[in-house]
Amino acid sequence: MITDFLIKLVPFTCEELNDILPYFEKENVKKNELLIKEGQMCSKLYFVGQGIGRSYYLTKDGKDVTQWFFGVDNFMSSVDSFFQQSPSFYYLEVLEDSVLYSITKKNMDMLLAKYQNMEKFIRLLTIETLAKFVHKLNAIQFQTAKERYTYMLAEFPDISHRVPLGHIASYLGITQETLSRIRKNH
């Protein structure tokens, strides 16, 4: 899985892949496990091989707001915390029993220094991730709740059967009541 994802973006050689892949450690993670808490340093970048996760934050009044979902064949991290080694603004949580492949910051930096293709991969992954965040921001700013829901289903087709509705509503920036009405009429 991770091999397919890597070579989808960059034509790594077999030799490069044989050296890179062992740095990704397979982790079986249980449902509802927190990978990182707000204020902690994110020391790993995770690739989701199976399952689903999310990043979220808590408002001052303790409300849980989902920032992003991470499905199969996607990287999951508190990106700014991982790459800048700064405290995370977010919690990272696994929502199902999952199989993740993690790489440490130290090993990622070593691979980035060693392989030009790894640098290219991270650059292209960053551009792809940034585009997804911009699309989400645009959806929240310019689309109706129904349009945002449709957009989310295009991005995460089976999410409504796998994730609590409260997480979906907070991700979309709407109430659960509004989400229920949209789902009923969708």
Contents of the next structure:
There are 2 protein chains.
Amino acid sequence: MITDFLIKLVPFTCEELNDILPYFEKENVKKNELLIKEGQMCSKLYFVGQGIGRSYYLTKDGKDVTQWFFGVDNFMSSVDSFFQQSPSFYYLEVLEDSVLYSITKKNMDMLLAKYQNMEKFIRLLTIETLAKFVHKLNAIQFQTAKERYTYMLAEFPDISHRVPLGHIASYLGITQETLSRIRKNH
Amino acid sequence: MITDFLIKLVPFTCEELNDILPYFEKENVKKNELLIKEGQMCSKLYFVGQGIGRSYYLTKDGKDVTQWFFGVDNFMSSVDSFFQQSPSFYYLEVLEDSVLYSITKKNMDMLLAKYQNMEKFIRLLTIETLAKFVHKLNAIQFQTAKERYTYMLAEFPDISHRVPLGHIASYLGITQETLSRIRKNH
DNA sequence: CGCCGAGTTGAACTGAATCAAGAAACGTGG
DNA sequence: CCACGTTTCTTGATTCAGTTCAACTCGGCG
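Other form of same protein, the form predicted together with the DNA, not the form predicted on its own:
Zooming out: every chain and molecule, the one shown earlier first.
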């Protein structure tokens, strides 16, 4: 199903796909396992075949803030760290037993240089990601707590009821207590 | 100075640059002129040579919300609209008499297909933009009004005192009154 | 001179945070 | 399969940062 995702954005040839796919390595990851810690270089890009991941960071006063959720059929990484090879500001964690397909930075760079289609793919993927972030920003910036939760349900319908309340609350920039009260009144 | 910006991210050859640069067209734009309205397709990508631009949208109750500021030496567009060719959610406006260099979507597509370096350039540019948005999101999501203003001063040092207070306030997700009070106490 | 948009100031109000308990659910070992 | 501790979730009371509304100041310009 990585294939489906690849050709959805860019018309890779069969040859290209046959060359590219083997660089993705299947990994079984247990619930609560960390893929990266803050400060580390993110050396792999992950594709979620099964399960859920999230990225988060710790504030100066130690609060855990979810930055993003990664559901099935999505790429998962500390974007800036992976592509800009800077120390990651985020932790990357798996919230359920998951099946991931990973490609190393080194192999990705090789494929980017080799295939213009790969460049195009990553470009389009990044633009898509950017659009999602902008969408979240708009939801967070000018909406009430209840409206933010509505946005969450729309953006992550399958995830909203499978992860701890606190993770969702911090993702939305509200407290767990507030979110609990919102849920009570549907 | 587009040249400088291009080669800062990707080592274009002289030949490539000589082919690429002529596709950028110089435009003198007067203060308060609109480049795109909501609902239109964004058919050009602009590079700010001089002046300031901003993107904004109108909420359902008619409030004007600044989404981003574009200073000198930055690319300016309704990103998703330009690259995904979807109707723009945003207005694009110039806040001072400005000098812009524009390239059409059509020519950009042609250059993207022709030069792998161009693909790479746009990929890196998008990742950089993504990083900036993430930075703003973090600032907005969990910081007080005063801290947000501090972020603004750091992100747009040259712009913070050249545009109307209300534009900055809506950019930061606070009211004009609150921003005015913050400024009073430095 | 008087209008107009931009910015400031004050006072009352409010949505959500904080603080503090308690209830439920969950998983691990006996 | 139950008991116990841990984590997650709910509920209530109080507080506060920032909004709202409304009036006022200031500077530029026809």
